[in-house]
Amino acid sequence: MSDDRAKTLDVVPAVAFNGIAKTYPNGTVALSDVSFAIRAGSIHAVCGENGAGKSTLMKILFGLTEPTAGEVLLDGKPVSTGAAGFAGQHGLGMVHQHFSLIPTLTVTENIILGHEPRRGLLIDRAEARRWVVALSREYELAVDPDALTGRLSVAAQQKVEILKALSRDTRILILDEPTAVLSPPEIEELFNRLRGLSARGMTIIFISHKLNEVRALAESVTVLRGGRLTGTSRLADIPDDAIMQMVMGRAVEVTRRVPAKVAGDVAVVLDGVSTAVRDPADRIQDISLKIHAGEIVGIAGVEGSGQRGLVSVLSGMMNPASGRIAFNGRDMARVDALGWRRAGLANLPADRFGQGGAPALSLAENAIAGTDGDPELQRGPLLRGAAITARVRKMIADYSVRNSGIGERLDSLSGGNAQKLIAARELATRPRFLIADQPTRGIDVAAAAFLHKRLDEAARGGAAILLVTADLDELLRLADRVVVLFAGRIVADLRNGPELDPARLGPFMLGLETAS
């Protein structure tokens, strides 16, 4: 790079938003007069609640939607983001929160998809492989070019996503909640790679709800609230509470549960439970575990270590191949999902739209799902409309679900508001056993704090709770005990306390240490 070019990049921002506004045809105002700039070669964080406008702004930058007003400038020049092929032409890459890889294709096939090297009419597979190997070496992101993507760990899949984003001469990289499914060592490895890319001149935009990660990685931060800019600052110049005030517009009470000293009666028992399946995410081996009434047991582990299998056998979605499962003294090893619910289980599943609710149905229909036979809501075969409306409105008010009416579709809500509605429905049953599987993944600080408080209240009310989460800060705030899974086995069962931190859990999660 020439000295003149370097000086220009140092003065002219890589990205600038000037008066960006976005109003959708239904009248929803997603963004209003947003203006800020991002220094070339920096790592810039964008924070805000769900629905604050972060994703809309990034879609505008990436060329997926056009602003209603305002302009985007790249290197000081206005650009038309709606032009065909805009992102590729201007060197923009994006790694979405939910991976877009095709599991049945190899790493090479996923990375070259859409811009395959050709020899005549045929794809030049040898050249494609050589190119992917060279790309992997250039960015120090080691991957097996021939591996089937669906068989890779989540951390390895994320490397593939980043390489795919970098495969078109990318100079501006957008990452949306990239650490949601990674262990502490994997997060540190990712951050080191991103710092290396930044040092080479790449501009990185990092979207996250985790303030500790923003501080660890970014140089500066922009905060959006309600579609408006509430501030942009160098992180060295602003304290955490000021950032939270910009994000929320108010102070947020963070629940930190005091571990229960005296546990209640044993509610859930697993004794030598194993599954006979091929998928490692569903495979558990010789699991023995007790959960007491009023206790929150947290499950830690790298994604795919058996968490899904554990949740499945404890919710009736899958029967174990061997071992004993009991719930309040009743044998549950062959009981189906409906039987578990009737016995007192409530479930906050990891996939809030795919499993927790029906996206195309209304808020009211989702809120009363599973209440068949409730005499307050049903008279014979007929539903009592006024009673249903009253109950749903109370649930929405109690859980602060932002909505435009109980008749709107579930998938019209932000992730945090959809999760709060599902939690309201599940906790309304006053469960004796609650499974909370990634309950706050991808939702904002306020929604997460709200759900943490509800989980703590449920435990104090006597519910046995299994908390499965990739967020170790969440785990350590809420759990009485932390059980670590590795390769489908329990490798540690640790009492929570001041000495337990993510660094202590990391070696267990990676199978480098065992305490069982």
The other form holds:
Amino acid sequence: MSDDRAKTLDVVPAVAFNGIAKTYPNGTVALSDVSFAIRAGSIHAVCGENGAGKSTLMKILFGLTEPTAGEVLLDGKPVSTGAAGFAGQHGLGMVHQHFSLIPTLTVTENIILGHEPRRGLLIDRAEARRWVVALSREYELAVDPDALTGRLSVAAQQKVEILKALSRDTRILILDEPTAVLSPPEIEELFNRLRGLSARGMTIIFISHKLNEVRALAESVTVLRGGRLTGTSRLADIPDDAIMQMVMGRAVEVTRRVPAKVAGDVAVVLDGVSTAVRDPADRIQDISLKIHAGEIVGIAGVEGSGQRGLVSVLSGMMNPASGRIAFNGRDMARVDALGWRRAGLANLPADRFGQGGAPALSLAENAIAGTDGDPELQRGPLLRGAAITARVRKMIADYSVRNSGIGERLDSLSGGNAQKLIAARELATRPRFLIADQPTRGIDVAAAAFLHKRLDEAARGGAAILLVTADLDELLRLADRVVVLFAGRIVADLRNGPELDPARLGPFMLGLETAS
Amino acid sequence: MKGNLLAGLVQLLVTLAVVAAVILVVLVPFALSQPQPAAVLTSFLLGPLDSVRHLGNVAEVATPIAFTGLAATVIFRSGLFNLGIEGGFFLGGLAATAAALLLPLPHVAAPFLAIVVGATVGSLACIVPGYLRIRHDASEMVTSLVLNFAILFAGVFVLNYFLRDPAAGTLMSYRIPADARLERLLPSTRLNSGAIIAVLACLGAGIWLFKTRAGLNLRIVGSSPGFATHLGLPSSRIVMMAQVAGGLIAGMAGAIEVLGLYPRFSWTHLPGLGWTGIIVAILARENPFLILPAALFLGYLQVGGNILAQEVGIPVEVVGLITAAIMLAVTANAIFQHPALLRLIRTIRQRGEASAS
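Since the one above is the form predicted on its own, can you give the form predicted in complex with its partner chain too?
Now the full complex is given, and it begins with the chain already shown.
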């Protein structure tokens, strides 16, 4: 046993998870048998894809939810999480990915919220301000205590969020993907501050899926995949590709779609397209991409790498700040959503019940929405009830939507059946360009296979298809080409084939490699 | 479709049952504290139904709140909580009076033209907050509430300086010419031809909302703005149209109320019938076809209360108490989202569909 290892064994870990499992009441298994320890005063990274169980684990540590089995040990002592005020009592602070600050309050007010210094019945504002100034000086996080929080830059707001997390004698600080909203210099600044905190003995848990950042900052790393621990190690002892394999899992053989023999004409062209927004999910930079008729182009990437922005500029929800977009030779950069649909776009949105349909309206109404002016379905302004019923019944039969009546609300359907109905509506227009954004997320295998078949058929019918998905199996099954986005840029554009597997895509998705 | 109507009716029946339970809980103990408990109950519950005159009273009371309930329905269906209905009702009554008094209206068409003027001017109370919301993202609830009072004070100013009859004892307008007033339908009640317009308006709006493309698009925009964006529907225009339509109905309601009931315009407070309209819209589940039963029901409560006050000498305020309790019960989702009830409705709808196909 090396000296190093002996040293880590000597010290009682700040946090230890011992056989943690979490099954939600609806049967979803979020975590099973997760055990690892975090050395006091270290920076420990937790990695994993979306849905790997990172958030659930942190919620358990933070006391927001109780594990189904297992125990959490703080400083070697088992604690019962889930009690009110748990996090504050044990010196836990958390910085959420989405800030929990109130924009109309000042920085001081936000930080003291919930534990205000008082004088009698009133808040002692002078004392509060002194306290925040001292806190800010102590941790070297410079903020203006009197500024309105909503007016601050995102990076400054994050400092406030960190100060707020530190304001209660915090010993363990959890940061959930803190770099997602920051620019590179801001990230460097944040890392310096975190190193400073760590040097003073603070234990920091850093959740991220960007490997280079993990390596730059953390001392050790734990990887989760599908709710299970796939590895925990000191970063010095483990190469990048080993971490990646723990994140992505072993390659599974998938049955790939046989692409059409001859590629059609170019249908969609993006040329140097950028958006000028802050939210990383919407931010794309200098995207150039061609999609041919009959081709399925798959977009891979860690969630929030610009997929939403790409879908938005290709469906008229957002106009690009710069660059050229053409669809069948027509300039589309300034065209709105209706214009795109009229030009032949169909869209399966990721948010099925928010954008794909109206949950409170009936199946029939959802199925015929957007068919304005269809002479079969309406006579003048009046809808033709019988014709609509016949059309919708046929759609439901063709897509085998399991339903209990076409007058039922859309949200009475399961996710898979709702998605089938939405697909029936969108594909009924015989689109020349189809965007499928997470088309089978959260739906059962049979429904997913059915939708895959329909997408394949649509491509064979000559549609250009953009498939955005977090499911790599689905991507490799359907896509003719795989385009990888990282931080809003295309980092790889690869032809799909037997040599392409998750292990090959991983380095691009995690920002370790660039091919183009 | 038959299944749908039947299912709606079940919902209404449940609503009525809940209301009946509340009446019993509030009214029975109250009745027992009176010298003649039986008389209290019978005059409140059966009084409104015991004569043609009383039934006429119920319809008379139901007319304006059916209109304002319809206006609220159209506006709520667009997803906005625009409370300009109250101001629109007031303004509609005032503008119709002004038109009848000041404009040289031709004899035959006088009531019609006065109502058109009232509706048009009254609609501003809903259009302005709607516009501010769409263009400047100002909360329509706040702007419409404030605007209602601005409209009231401006209206009282107009009444005082342009329409006031100095010969009348208090602040009221000149006599509205007989030509411009609406026909009475039932002797010894104030039931007028406005009631017929209310019925037609509710049926027309129901067809528009549920059987036309424009109505479907409005419901999409109102219930699911993200879906509307996805479809590329012109959401702003559709929402604005609903504010105009709701405003026109509210203004028309005010015009019909004044021309149908009163010899002179004398409102110096907001009449409150717009607020009642919101209650009607909620009771009717924002369904124009159910507005009439809902309005008639509130009319029935009101007339029952009046009879109680006149014949048994019980304060009208008690009725207010009962209505408030009813509102609480009726808006309690716990009852109406109960799985058993939802299942029943689903079964009925399926049966209706099965028989239709």
